[in-house]
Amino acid sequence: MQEAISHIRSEKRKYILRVQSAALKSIHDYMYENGVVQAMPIILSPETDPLNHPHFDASVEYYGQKLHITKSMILHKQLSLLNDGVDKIYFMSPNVRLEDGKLRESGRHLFEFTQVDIEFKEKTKEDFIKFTDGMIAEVYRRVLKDCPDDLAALDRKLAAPKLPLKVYESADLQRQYGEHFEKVASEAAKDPFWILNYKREFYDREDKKTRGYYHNYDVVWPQGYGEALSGGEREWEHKEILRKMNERNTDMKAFETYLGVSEQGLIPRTVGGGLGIERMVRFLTGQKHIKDVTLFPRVPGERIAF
């Protein structure tokens, strides 16, 4: 308990929180100025991101219905754009991912965290990349303008990146850097950058002509800070969603409502991504571990004090 109290009372806490506040203000302003409407997040749902990597179940029984704690709002973002009057939307979305305790050593994993979850209708990855470049540049601008004393107190030096951010193919980086190409490329970079084409969950669009090529991406923070944002163009055709669920051995019963909507041909063609808030603040403030930027850390495998 005393360690947790000392963590909260740390002298650097005020500097980190002021940088975080400036960064979040810049994001909200950027969304508003670009016509992206904000909706409130959901915490419990019968359907959520399947996360095709090891994790523990996080669900509750409520009046006979199993409800999952949100791992990400990807499916809800797509469904929110069923509304004909909404074509750009974002959520400040809390996420719970009870992942392996070994991830505590990464310095960038929390099992409870927040994402800026963004989705656009009838847009492409090129549109989203351009939009996100502008958002990241605005975060830098606001923090550098409003928080020079806080950055100085944290001994953090930042320089605004040159736009457009560089874009790389994952296959090219893998040939250059090997299996852990994202980590090595992050350590070598001075500015954030994009990596295209990862094989991931069923909802990221796979090219029909070039099977095995996915129209998705990550943004990676430089200086070894790693993944910042993950997203892509989404599958919207029912048969493609089913095919990819089968390939990944996805439990289709867990997605009955979503599949029912897609079967009716109602899923819109969308593109989007989720930007991790705590990871962003860790990078902006130059902290060694992501728990250093949170008041009440939820680190995989560690005991929770408060």
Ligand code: ASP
Given for the second form:
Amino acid sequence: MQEAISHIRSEKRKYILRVQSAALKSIHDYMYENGVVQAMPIILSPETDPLNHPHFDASVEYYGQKLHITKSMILHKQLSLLNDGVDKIYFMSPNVRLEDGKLRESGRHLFEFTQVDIEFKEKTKEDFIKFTDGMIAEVYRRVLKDCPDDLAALDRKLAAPKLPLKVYESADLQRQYGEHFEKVASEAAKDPFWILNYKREFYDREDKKTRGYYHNYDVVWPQGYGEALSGGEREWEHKEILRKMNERNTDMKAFETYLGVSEQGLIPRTVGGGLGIERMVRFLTGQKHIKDVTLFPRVPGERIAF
Ligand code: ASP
Ligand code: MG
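Could you give the coordinates for the form predicted in complex with aspartic acid (ASP), as opposed to the form predicted on its own above?
Up next: the whole complex, starting with the chain shown before.
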């Protein structure tokens, strides 16, 4: 209990919350100015991101139906664009990912966190990269303009990044920096940057000609802060979705509505990404561990006080 009280009462708390508020305000303004409409998130669903890495199940039974706590809103983002009049959408979506306690020491994992989840219809990854560059630049601009005293109190020096942010192929970085290229490249960088092409979930679009090339990306914060955003162009063709689910041994019964929509050829052609809010605030405020930017820490493997 004492630990929870002193965590909440940390001297840094007000500075961090003010920087977070400025950053979120800049994101909402940027969305509004660019015609991206906000929709409300859901946190329970029979269908959610399969998250192809080890984690514990988080689901409840409700009147005979199994409902997962959303691991991301990716599938809902895609289907939200089924409406002809809605082309650009975002959610502030809470995600629960009960990952391995080994991740406790990473300093950048929470098993409960919030993403800015963005999705555009009939756009390409180049469009998304340009849009997101502008959004990141706005976050820096607003925080530098509105929070100089907070940054000074936190002893954090930030400098606006040069646009366009640099874009790298993962294969090139791997050649240069080895297996842990994302981490090493992040430590070496001064500005955020893009890495293209990761083998990930079934929903990120794989090139049909050069199988094994994914039209997806991460944004990485510099100075060793690591991953900021993941996303990509999405699969929309039923047979491709099935092929990739099979390749990943996905339980198709857990995607009944999604697959029903794709079978009808209705999955919109979209591109998007999810930006981790706590990770962004950790970077902006220069905190060592992500738990320091949250009021109520949820560190993998650690007991929750409150
Ligand atoms: N589903 C991704 C994630 O949560 C984000 C995205 O692809 O939009 O990491
Ligand atoms: Mg990711």
